[in-house]
Structure formats: C-alpha cells, structure tokens
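First comes one chain, alone, set out as structure tokens in the form predicted alone.
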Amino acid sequence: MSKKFKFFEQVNRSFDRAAALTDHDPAMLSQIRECNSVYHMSFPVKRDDGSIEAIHGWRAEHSHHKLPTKGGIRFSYLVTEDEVRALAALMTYKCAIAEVPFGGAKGGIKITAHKYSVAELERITRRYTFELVKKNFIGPGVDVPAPDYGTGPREMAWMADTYTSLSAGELNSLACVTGKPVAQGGIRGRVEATGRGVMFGIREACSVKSDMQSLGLSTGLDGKTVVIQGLGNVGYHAAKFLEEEGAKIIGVAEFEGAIHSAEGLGVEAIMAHRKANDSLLDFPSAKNLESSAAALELECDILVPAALENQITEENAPRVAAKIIAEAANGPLSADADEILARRKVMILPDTYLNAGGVTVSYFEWLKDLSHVRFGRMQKRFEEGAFRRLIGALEARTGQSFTDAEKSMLTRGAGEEDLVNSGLEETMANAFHQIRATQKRYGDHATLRDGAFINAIDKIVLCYDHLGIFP
C-alpha cells in the first residue's frame, strides 16, 4: 500500500539524497533544508449574500540567504501548510538553479476560486495582502509574490494596488508582486513564460546526442511524441510551443478526462473544442480514455505532467511508458516514483529546473519595476539604425539590393518581449548544462534531479560562506 503523501517530506527526501553526495557541513545543510518562516492567517470575509466566512491563508519564506524571497500565491481548497512549505523550498532551489537573486517563498489561500464571485475574490485577495503587509511578508525588497494555481494577472493587480495604497510614497511599490498586467507594471512574455521555459528545457535536453542515443531517440524535438497532463496556463503554452517546434501531441489529460490519438492532436483545436463543449472529451478523431490518470501511462517519447503534485506515485510509476518525463508542475512525482523511474533509466527533467521560466521572467519584471523603464526602449531604434547602415554598406559594396521584406526582417530591433524571451532561453540553456555537468561529476548513480539539487546547494552554500555564518 502506498504511504501517505507528505509533500515537504518528499522534497526533503530528494534534498537529503543529493546532500549526501556532497561534503558540505551538516549544520549548513540542515539550515538550508529547513523552512525559515511560516505565517498562517485567518480573517473574515463578507460574502455577496451578507454571510461571513472565515478564510485561511499561508505565506512561507523558506530561505533568507538572498532577499527578497520569491514565490507564487495559489487559490485552492487543497492548500495546506505542508504544501506551502514544500513549494517554498522548491522555489529556493529553483531560484538558485536559474541564478535569480531570490530566496524561496510560497503562499496560498484555502478556497475553491470558482465558487466565489469576482467581487468576493477581490475582497479576499486584498485582505490577504493587508495581512501580509501587517506582518512584513510582502515588499519589493522583502517578499515578492507571483501568480500560481488559481491566480493570475488580475489577482496580482489587486495585490499591487493594495500594497501601494498602504505604502504611500514608496517609489518601487509596483515591484511588490510580479505577473501583473502589462499596463500595471507587468512585462510582456510573463503569461507564457513557464510554458515557454518548459519547451526550452526539453529542447535543450533533446539536443544532447549521447543522452538521446541512450534512450533510443534522435536529437531534436521534431517528430517526438508528447503527452500533456493539464491544460492550464503552463500546460497549454508548453504544448503550444512544443508543437511549434515539431513535436506531436498525442495525448492530453484534464480533470474531466483524457483523449489520445496516435496521429496527433492540434493544441489550438483542442482548446477551441473544450471552450465550446466545456470538456476536451469527444474530440474529433481522438479516443476518450477511461480516466485522466490513464494518459500518464500512454506510450510516448515525452510525458509532461503540468497539473498538481503527486500525480505519479509508486503505484502507477511501473506503468509509465514515457522515455522522458518533463516536470512542468511542482512535485508531480513522489520520491518513491522518482526512484523507480530512475532505476529504469527514464530521463526525468526535474521541476526545480524545468518550470523555472516563470520566476526567471518574474525577475525581469521585478528589474523593470525597479528601473522604471521598459526593456528595449533605450536601444531598439538605435539598433535598427545601425542595421540599416550595415545593409546600406553591403548594398554599396556588392551592388546587389535587398528586398523591402528582407530589409524589414534584417533591421528589426529587439523589443521588450524579444529580450525577455532571449533572456529566458539563455537561462534555461545554461541551467540545463550546469545541472547535467553536476550530475556527470557524481557518476552514473546520480540523476538530473540530484544534479539540480547539488547545483542549488552549492550556490546557497557559497552565499552563506560569503556571509561568514558557517566558518
């Protein structure tokens, strides 16, 4: 029988496995492992019908080795303190791997969002923000929330507005949260950042010839078969970008069920069908599966769990047929499942690396809010002028002319979204090769997850060394 799942314990099992491979001071490892601060709050909210409901929320700050701390806010009736602590820990390691200057944090409110009106959600969000302000758990240099499951730009705008109203005169107040609408201090490319980062990470992993040969696969994404679990913001964008790179989506799962077609499923067509029918089931030319969980066991090259944690456990791990598991969600594999699949030589791209696209672009948004200038504004026109002069010189030297279409393509300067996507690609590519190199340094018994945790631990230890806390 499967053991009861404790998310924070599972994260720490992965940490302990990796930490045991290092020679760092056990006291330092113990400090890194623990969650520094947890704030549990309860506050009353008036419903639209006049009734009063007590709302429970949490904010955990796992590590203060760098400030501010950073992490999302989720709205879910499944939110618990254990979950928030675990997700905050994952954020610490994720930020270290992606080399963004934050400690890890996470927050959550225990509600089922669709059961509340927009007005009620606004009251809940603003009161939650007020509680964070009172306890100094939010601020541009203190703790910077972002969207997560059940939240988005709207909720972040409410939080930013509430914080700003309570911190009159603070110049950088909009940097208190990220994932905001562009018109309210957000950044272009943030909405799709996590899904795009998932694609970049998978693409980078599939570019290593020796690794693909060991899995019996060719290099590149073209023609790879993919199953996606979860069509939320992350899953949808991951599927969309993977499809654009030539991968074939053959299976999709959501809470209402799952579909499969060996011939491939068009992502946009699935989304349109689901919007029209409130379900992805009965999609033309696809087969309905007996359950959402059945999609996890489809034969494919790449399985992308992009829903919630604990989706693959010791119970179903032996039936997973994918050659690569790309953890787009946080903690979709239990520690037992991870060990089972590692023994079978399945390549697992760990969540601490693969879904770092969101926090990476959140970092860019935070920088934008602190600098008070849009990326690209200072150099875009200058670049275009330089490119035009270069084209003119080439035409004069060669006697050949470029067409207007060619000139337009060749002289386009980089705008904000171009720079954001370039920075994200650079981050994901560098981080993959860092964790792979770390993994290889520790031999065949180490996994990419071990490599990711060791990479994060080494960087955090370096911070503590510079602080002189552990002589």
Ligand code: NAD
Given for the second form:
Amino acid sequence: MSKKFKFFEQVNRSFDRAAALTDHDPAMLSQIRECNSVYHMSFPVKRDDGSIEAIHGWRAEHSHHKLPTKGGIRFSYLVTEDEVRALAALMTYKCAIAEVPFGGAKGGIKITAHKYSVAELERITRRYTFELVKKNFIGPGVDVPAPDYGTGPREMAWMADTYTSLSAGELNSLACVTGKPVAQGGIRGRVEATGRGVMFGIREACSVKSDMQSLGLSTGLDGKTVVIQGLGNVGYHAAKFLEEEGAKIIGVAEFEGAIHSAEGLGVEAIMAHRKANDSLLDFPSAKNLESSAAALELECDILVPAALENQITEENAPRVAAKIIAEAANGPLSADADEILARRKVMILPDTYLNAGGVTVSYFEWLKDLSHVRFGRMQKRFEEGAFRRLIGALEARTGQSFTDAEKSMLTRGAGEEDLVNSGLEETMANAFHQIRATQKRYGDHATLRDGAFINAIDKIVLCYDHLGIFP
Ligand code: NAD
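Moving on from the form predicted alone, please list the structure of the form predicted together with the ligand.
And the full complex, kicking off with our chain again.
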C-alpha cells in the first residue's frame, strides 16, 4: 500500500458523497461528521515476569445525538486514534440504519492479545475499564462497550465486574457493557449475532429478482459460491449460517494463508483442521493459495471480507472477481476501491448495514439488563397453552389428529433465543429494503452505501431537529 491509510478520512469521503445528494444544512452535516470526544489514556501494567509495560488505549464517542453511545472494544497492535474515530463514526451511522437508539462510539487497546497471558489481559482490561470510569466514558446511560476484533465475552465479563465493583448499589450496572456471558447478564444469541445478521442481510439482497438478474445470478442463497476472509467471530458465524442456507464456501483466508476448493470446503471441518494443525493450510481436498490476499481475487458469487479494514484498495480492486461484496468487517474497502467496484456494477452490501446484527442484539441485551428479566419468561408457557387449545379445537372440528411431533413443533412458545433471532431478522430485512428504496430514489449513480448513509443522515438530522439545536 503506497498511501498512508487514513480510516476516518475514508469514512468521511463516503459520508460526503452521500451528504452531497441531500439538501440538509451544511452546518448540520459538518456537526454530524465530527467526532465529539476522544479519550487517549496510557497506563502501566505489570507483566507476569515482573516487568512494567506502558499500555495505550482509546475510547472515542462520535455522536451524542442519542445516549448512551455504543461500540466495541478492539485489541490489536494496529489500533490508533484515527482508527477508533473512524470506527466510532461507523457506529453512529450503523445504529441509525438499524434503528438502534444509541450514538456511536468505539474503543481500542494497542496490544497483540496472544502475546499476553490471560492474567495479564485481565489486568489490562480491568485497568482500561477503571480509566473509563474515572473520565465518565462508560455507564449504562453514558457509553456501553461491546466485543470487537480480539475481544469476546470474557473481556466483557471483566469490564462488567470492574464497573460494578466501582458503582456500589447501581441497580443497572450490568448494562454498562454488552456481549457478556449469559451467566453474567448476557443474552442468548449475541455471540453469533453479527455473523447471523450478515447471513440475513445477504439472503435479503439475494431475494430481489431484478437485482440478481442484473448480476447474472439466480435468486436465493442455495448453490451460491462464497469466499470468506477471516474466520473469527464474525467470519466463522457468517460462513456457518450461509452454509446452512445452502451456499457453498469455496475459499477461506486467514492471516497464515488461504485455501480454495471449487467443490466446497465445509466450515466445521476447516475449523477442526485449523485447531488441530494451528493453520488452515494443507486442508484435505483443497488447494493452498500463494498468499492470504489471493483469496480476495477468487472467482465467486459472494466475497465476505470479515477481518479488518482496508483489505481491498485501488491496487487489488480491479482484480476482484466477485459479483457481490458483503462487508462483514468494518471498512474492508478503501473509498477508491469502493468507487472502482461500483463503476464495475459489483453489488456492495455496506458495513454500516451488513454487520449491524451485533449492535442490534447488544441493544436487546441492554434492554434485558435494564428490565432484569429474560425475554420470553412471562409469556412462553401462556403461548404454549394457547397453541395447545387451538390444536385441540382444530382436532375436534376436523376429526383429525396431529402427530406428537407435529404437536410439539406447533405448540412451542418462543424462548429468549427465538425472540432475539426473530428481532434480528426483522431488523436486517427492514433496513435492507429501506436503504435499497433510498438508493433507487437517487437513481443509477447512487450505491447501496449512499442509500445507507442518506438514511442514517436523515434520521440523525431529525433527532437534532427535535432537540431544537438546529431550528
Ligand atoms: P475476531 O478477532 O474474532 O476475528 C478476526 C479474524 O480475522 C481473526 O481470526 C484473525 O486471525 C483474522 N485476520 C486478521 N487479519 C487477517 C488477514 N489479513 N487475512 C485473513 N484473516 C485475517 O474479530 P471479529 O469480532 O470477528 O471482527 C472482525 C471484523 O468485524 C472487524 O472489522 C470488526 O470491527 C467487525 N465487527 C465485529 C463485530 C462483533 O460483534 N464482533 C460487530 C460488527 C463488526
């Protein structure tokens, strides 16, 4: 990569392109694109060998038009202030697109997680949380972190525990962070939510006949060939759910390399192979590619970059052969790559929409923590009784009996995970048709990314109007 990648500038290029299509007040637009507050901290951590290391961390709150602000915490040696600002901005637009009532935020700690012991990671995470508490950058009504690249339920449990121990008597303290283990106030379905949402988004896009015809594809996921970059939380779950819907995973890339098989690879078998061999290379019946990045250029229907930002740039974009690019990661396409691929009429499902499943289910978790009751707890048994009475009445009227298997399927009441997944599906389906409708309204030159940004801008403007800030 020749030019230094400035992520926040790239996000703002997409914002400006879409904003230029609207007739909103330029002062309002410039307020929306700014990042409201950034906290950069550094603190010492004692390593297991007794040495002391200075750790750098950030939390950026991009927009306070709705509170709390919300966004993940990333552990990566690549974290910079520019990156957290950019990711916080994407969160603002994502929440608006998915109609999740939060402002956008993001945090990061500049570490390579696997170089630290679990005890060291716990000390780092707890100290980071303590620093956020000191500066009022965390709290159920203030700013609510979640998992992102390099973090998961374990780190969220440490954060929730640290916050709770510093806020004695605060009834809603567990709602200070989402993505927690279920036993610590988490919600069923959150771990898989982003990947499941990616599948719902792709499935919805592939259900529109005219769009598929113009790409030379049939409708539906069945038989679609898919390449995935990154087999972490988002990439693995997206691949798994796409495969369950009948798609064929023909290529997978991880940092150690990439594999390809036109016959399809089998996600669970790849995961088992990678665990056993510490690498996905040399997977039986697949071919190793010359580099990890080569997977991005494989012939396929759907390319799913699910690792990090800036993976497809003006350098490799001309060689991308996919018909649909599904941005499971945040910012995987540079703004130049986006324009090159849009000119080539590749369908790009934008990150601000496609990976919103994580924050959507985080919203459900936050609601659960505030209401102190599991979703479905009060109505599940009542629903089952009502379904049983209905079945009984049908049997009496028709004189025909249902089998036991049919009865148990028809009378099942919704549990927490059913409700979470159905709320997620509804959100992803609605948001897709909203952004597509906006794209169509602005004509052929507008992309789905423009549609997504315009919808987000319109919703945020409405919010400022109601606040009376821009009369
Ligand atoms: P993760 O740490 O669980 O997984 C990322 C995977 O990508 C890892 O397995 C890593 O080895 C791999 N990887 C890194 N560089 C690579 C490269 N150059 N080529 C191939 N593989 C590479 O992280 P995640 O939570 O799955 O996040 C992935 C992306 O999705 C990030 O952009 C993140 O911001 C975004 N995202 C995550 C969530 C969430 O709920 N976790 C929500 C929305 C968006």
